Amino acid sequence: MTDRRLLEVKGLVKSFGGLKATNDLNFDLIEGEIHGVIGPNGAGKTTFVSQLQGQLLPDLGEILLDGEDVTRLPAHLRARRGVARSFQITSLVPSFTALANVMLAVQGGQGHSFRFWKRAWTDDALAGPAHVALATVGLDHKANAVVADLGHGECRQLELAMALAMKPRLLLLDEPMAGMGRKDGAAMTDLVARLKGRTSIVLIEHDMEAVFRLADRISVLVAGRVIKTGLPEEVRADEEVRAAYLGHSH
């Protein structure tokens, strides 16, 4: 891992009426690292990651991706620049196979519209990368399974495969362990651990055990502001953090 900053966020502000969901938020991501973001419910975590993706545009502040100002770019143009997001709630096509869902993501990442006709399903330019992405998350054996028949954990793996199929420079993981039992959660944690160093990851997650295992650095978000950024052991030992969040999670 280098010291090169792939992502820099400066003074990010996003308000909804009188509520500042992000309030002069500053953040950075070093290329190749996993940077965890934790905080209590209502801290602004999902609003923050939605602004990184381009789903929401900030009221004030800057978002720099590899030095380029992408603050006002919509989500589809950020995707072209290598930003991919795995959502807190899955957004799959239940009637399609796992392979077909990933092929859709490959097609979108290549900048094409989602136009599927009979030949597309046998297009090696789509199927090849889709199979690689499925293998990466351990779902290659379920390539031809219909999504509606997959378990919850498998659907989360599939969603991650779709994000990886876009060959992201920046991967935004929004609660990847959400709704998982202990076994599936442990499997997902192992999977994310294998991605370390392969892509740069912003990890939003409530599972403290997973965050402290996976993250190179952790930022603690409270009331839309980062109150602490540091190594996992530094964050765990910080009294302000314990009072604001960690002390209420056990």
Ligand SMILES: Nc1ncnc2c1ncn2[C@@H]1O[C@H](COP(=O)(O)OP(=O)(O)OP(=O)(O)O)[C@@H](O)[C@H]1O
Second form
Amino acid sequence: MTDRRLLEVKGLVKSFGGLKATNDLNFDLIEGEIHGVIGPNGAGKTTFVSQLQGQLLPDLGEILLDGEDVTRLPAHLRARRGVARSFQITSLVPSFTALANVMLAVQGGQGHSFRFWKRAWTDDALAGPAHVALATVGLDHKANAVVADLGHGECRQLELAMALAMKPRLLLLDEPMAGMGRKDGAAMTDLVARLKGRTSIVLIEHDMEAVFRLADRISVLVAGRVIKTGLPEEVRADEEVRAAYLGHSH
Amino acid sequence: MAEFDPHRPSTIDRVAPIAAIAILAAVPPVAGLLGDPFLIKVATRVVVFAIAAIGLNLVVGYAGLVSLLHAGLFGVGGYVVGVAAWHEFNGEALGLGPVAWAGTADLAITLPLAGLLAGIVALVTGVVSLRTSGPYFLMITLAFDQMLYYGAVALQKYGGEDGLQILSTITFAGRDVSARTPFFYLALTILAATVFLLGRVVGSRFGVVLRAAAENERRVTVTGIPPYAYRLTAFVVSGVVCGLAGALLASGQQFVSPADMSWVRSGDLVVMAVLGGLSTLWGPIVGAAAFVVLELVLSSWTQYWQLAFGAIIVVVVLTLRGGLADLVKLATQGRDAR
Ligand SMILES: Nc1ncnc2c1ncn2[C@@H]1O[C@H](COP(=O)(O)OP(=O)(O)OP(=O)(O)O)[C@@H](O)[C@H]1O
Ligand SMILES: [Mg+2]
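Form predicted together with the ligand, following the form predicted alone:
Below is the entire complex, every chain and molecule, led by the chain shown above.
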């Protein structure tokens, strides 16, 4: 692993009314690593991810992607630069099939969609990569199922397939195992493990076992601020982290 | 491979528009047999409103944005035909800055102009209104429609509130199309072209973006596609189509008036689309036919026809989620259609 920083976040602040959901947050991501982000409920993890992806704009601070300032760049342009996200609360196109959802993501990765003539659903340039992404997450057998007919675990897999279909350089995973059963959760953990090295990942996850297994480094987010970043062993051993977080949840 | 999109037109979706156009095409000979030329007038009205409703449905059904502007765009198309014919008839040139235009009653010129002008108005109003959504979008499009309406009322030279009579003989590329039957077939040809072209559009990548953004805007954005530009394009296309329909209505009844532009008329167009079914391209044809025929039949029975009409709409919307198009599907596919 080189030490090239794909992502750098400096002094990020985001307030909702009086609440500082992100409070002078510093963070960095080395190309190729899985960087776990843990923290108690309401710590500001999702808010942080939303600012990285562009759905929310920070009040202060800066976000550098590849050394370039993307702090105010609209979400769709960040997506074009290879930032993909899976949502904590599943966010799909409900009336589309699983395949059509992934085809949409492939389409987004192929430049503008001002194409009015060729039929999208017979376009192998969309369907081909979409099938590959579905197969990667183990959902190809449900390609024809409408989202409404998919189970919760399958929707989570589909979220990930959509993100992967964009061939992301930076993958933002917001609790990909949330609400999954033991078996599905384990399968998802294996899947993320297989992605290691193929892309850089910010992994938010409540399942400690999974994070400590997957992450190269871990940052602990408490009250909108990173209180500790380090190797999994260092974080596990840290007194402040135990007091602030691990002690409560275990 | 790859034939998995839930919106892939089913066999019915492919056959129904062709069948609808074939049925309409049979109206003039049938009217001849029955000795009832009035039927052709009715069918022309159905065709014209079907074009408008299909155009509007691109925005309402596919993009999920309920617009109350479209009667205004419809009227813009009508006034293009009316004003051009007025100048031709009165032998008074229309001064457009440095150029003077003699006007014309030839639809080969005025139809494209009507589409163009309605498209420009849609672009200008769309740029503003598409920044909003839901009830705000409804209110803004309503406000723009009112502006167009009062704009037409203010055209004192062209009849103002009373509207504008078209006294020239309407032609198409030099040929007289003012008689019922040729005019009907001209309108029907434009309907067929609209169905065919928009059929490609809604199945294209562009169409996929529209539908996906209607259901989940955020998802579309994170895949790298900003919905706004796509919605605006759809809005302009639907404006062009409504402008063409308005031009045809004005030509057919040789009259255009601000009354056709009121937001209530916009509501009628929305009702046609909803009544027919928003999720198919051909639903609005059924909706327009049902609307025009019901209006005619019910209003001949009672002056309170709108009461009965309202009741019918309520029943259709409550029982058939896909509008009357669902009824056609059920009838042709049997019980397991849904
Ligand atoms: N749009 C918003 N408006 C107002 N407050 C918000 C908004 N989004 C988040 N918050 C608040 O900001 C804080 C951080 O929320 P966030 O969702 O980022 O936490 P989280 O770490 O992702 O929590 P969880 O573990 O429950 O997912 C919470 O107190 C939340 O209530
Ligand atoms: Mg969260």
